[in-house]
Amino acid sequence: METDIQESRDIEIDLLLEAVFRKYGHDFRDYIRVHVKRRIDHRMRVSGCNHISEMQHRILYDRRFFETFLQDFSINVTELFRDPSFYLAVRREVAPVLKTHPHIKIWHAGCATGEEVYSMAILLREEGLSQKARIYATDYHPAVVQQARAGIYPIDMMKEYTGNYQKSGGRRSFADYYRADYDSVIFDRSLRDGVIFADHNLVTDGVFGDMHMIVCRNVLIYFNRNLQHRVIRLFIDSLLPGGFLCLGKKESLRFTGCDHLFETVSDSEKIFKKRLFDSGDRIRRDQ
C-alpha cells in the first residue's frame, strides 16, 4: 500500500514538473529528486494544497502562483565572504595570473542574491583587477537577479559578513564598502560599474562566453548526474583555454567524464584549470 502511495507521487511529481516545463520553459526534471521533492512539500504546506496534482492546477492557471513556486526553487544559500579560504585561494593563486591579461571575463553562474558577486568585486577592486574586469552574474529567476542588482542585505549579518572578509585576507575595514540604512545596508554603487546583472538558465540557456574564469559554487549539488555533465561541458565551451573553473568544497570534476580537460590549482577549494588543448587536441588563442 505503501508503495503504491509512493509510486502514485512519484508520477504526480513528474507530471507537474513537465507542466512547470510546457507551459513557462522552466526546466526542474533533472534536478535531484529529494531537493525536488522538499520544495513541493514546503509549498503544498504554506499553501494548503491536498495533492500535487492541485498544486499543479494553481501553477498552470494562475501565475502568481507559479511565481511564488519558482522562487521555492531558487537556491538562495549564500552569504558575502562564503567560505574565506577559497577567496584567499583566489587572491593567491588566481587574481596573480588574471593580472596578466588585458581584460577579464567572470561569470557568476547561479549568482542567487548576489552576496557572491560584490565579494568577488571586492576582491578585485583590492586586487587593482577592477577596472579591466567585468562580472557576468546570472540567475534563472528574475526577481532574484534584481534582488542582486540592488545590492542591499540585513544590517544584523555584517558583523558575520566582516569576518568572513578579514579572514579571506581583505585589506581594508569592511565598512568601507557599504552605507547603513536603517535595518539595512546598501553597497557601494561603484562596485556595481563593473557587473551586468542578466537572467540566464543553465538548465536550457546556451554558452556564455569566452570567460576567462566561471564561478558557480554550490549549484550542481542539486542537479543529478545527467544534468550535472550537462552544465560542466557548457562550462568548458564558456571558457577560455586557461581559464579558472570554481566550483562548491561539495562539487567535483571527478565522474563527469570531463576532468581530464582541467588541472587542479586546488583541490581543497575545487579550483580547476581549462588545459590549452580542447578534447581534440587543437590549442585555442585567447583573444
The other form holds:
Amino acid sequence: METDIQESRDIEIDLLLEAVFRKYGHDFRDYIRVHVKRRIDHRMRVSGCNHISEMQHRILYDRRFFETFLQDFSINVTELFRDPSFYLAVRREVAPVLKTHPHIKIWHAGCATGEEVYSMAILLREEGLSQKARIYATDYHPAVVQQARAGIYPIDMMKEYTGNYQKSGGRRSFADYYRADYDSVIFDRSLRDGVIFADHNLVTDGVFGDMHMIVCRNVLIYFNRNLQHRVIRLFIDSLLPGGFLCLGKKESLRFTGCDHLFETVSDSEKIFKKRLFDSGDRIRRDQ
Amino acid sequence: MKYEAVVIGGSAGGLDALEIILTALPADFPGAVATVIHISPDSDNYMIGYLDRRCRVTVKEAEDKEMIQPGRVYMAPPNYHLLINSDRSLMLSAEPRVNYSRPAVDPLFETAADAVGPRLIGVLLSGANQDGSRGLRRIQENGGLTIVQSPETTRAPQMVQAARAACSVDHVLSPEAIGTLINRLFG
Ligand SMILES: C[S@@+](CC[C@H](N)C(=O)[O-])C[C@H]1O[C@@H](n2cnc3c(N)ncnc32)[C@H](O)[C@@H]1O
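Following the display of the form predicted alone, present the structure of the form predicted together with its partner chain.
Below, the chain from earlier opens the complete complex, with every other chain and molecule after it.
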C-alpha cells in the first residue's frame, strides 16, 4: 500500500478510537497498533463496511454494532489450567508463602470467561487455602464477566482440560469439580464461594488494594509499552509488599521500566514478587 | 538496498525447505527474517536450537515487543501468532486460530506487508492447507516480492498451489534456488 494511503488510514483509525473513547469510555488508543488494525480489518470484512470512517459512523449511532466491535477487541481465548507448568509453579513456589498469611486476596485481571479463576479456586482448595482466600475476578468486557460467573463450559474441552489439570500437579479426579449437563459442564458452585466477579478496565479504572497476588495473563501483550508501564504501576500500587505478580508465558517486565521493583520467582513461568518497601521509589513517584 | 525483510511461511514439509534456505544465508546477512511454520501447540524449542546451530545467521524464538534486526531469524513460538508492527517491533498474539492454525502464516504476512510494503520478500513453502495465500496476495498488492517453493520439490503442494491461484507469484523455485535468489537480492 502506498504510504499516502497508509497515512490516511492511520488518521481514520485514530479518529475511530477517539470516537469509541468519547462515546463509550473504552480506551483502545494505547493498544498495539497492529492488533487494532487487524481487529478493525476483521470487522470491516464481516460487516461489509468499505471505509473505516463508515464503521465509525455505525459505531457512534448503533450501540449493538459497538458491542460486536467490543467483542472483537476482547480476545478472550482461554483455557482451564492453561500452561499447566504455571500452576505447578504456583503450587510449589507461591502456595507455601500464601499459607503463612491469616487471609489472602487474589486479583485475576482480564479473567475472560473465567477458566483461569476456576483453575485457581481448585488449586487453592487442594492446597487447603480456600477458606481464607478471597478472589477478585475482573474483565472490562461485561459479557465475558457474566460467563465467568456462570462457570459453564463446553463438554468437548474437558478431555484436554483434564490433561492440563493433571500436568499442573492435580491429583484428584477432575470430574469431581463439575457436573455434566448435555453438551456443557457446570463447575461446582462452592468453588465460587469467596469469588467476586466485577467489570474493571485496566486502562481507565483504579487500584484494587492489599493484594497478595495478581494474576494478569495474556492481557498486557495487547498494550503498547506506555500502557504496559501504566498498568504495571497500577499493579504495584495494588500489591502488598512481597505480593506476587503473574504474567502470561510470553510476557515480561523487560519493556515496562518497572523490572527493578520486582524479584523473579520463576523466569519461565513469569512469576514475580514485589520487592519490600522501597523508599527511594516512593519519593520518586510522589514528585 | 531494495529489500529490508523476508517473511517465510510453511506447514508440512516446510521445515526442511526452511533449513535449506536459512543455511544459505551468510552471517552478515543484511535483512531480518520472520517465519511461521505450523507446529503443534505443545512442541518445544528443539527446532530453533537445531537451526541456530546449523545456520550462520542467528535463529531465535520471536519475543513480544522486540525490534527486528538484520541477520536474525525470528520464529513464531507454538500457540501464538506472530505479527509485525510498522515500527518494526514484533508482537505475539493469542487471538483465535486462523486457518485452523496458531501460529498461522496469514497474520504474519499481512501485517508484514502493511509494515514493510515494497521492501518485503514473502516466501511460501511446502504445506497441506491453504494458509498463507491471503497474506502472499497482500504482500504483492503492497509492492513486495513473492516467491513460492516449486510444487515438485514440496512434500505437500496444496499451500503453494492455493497461493498461485490467489495471486501471480513472481518466482517459483526450489529451496536451494530460493536461498540463492534471496542472497542475490540482498547482496
Ligand atoms: C487472551 S484473554 C486472557 C484470559 C486469561 N487471563 C488467560 O490467560 O487465559 C485477554 C482478556 O483481557 C481482557 N482485556 C483486554 N483489555 C482489557 C482492559 N483494558 N481491562 C481489562 N481487561 C481487558 C479481554 O476482554 C480478554 O478477556
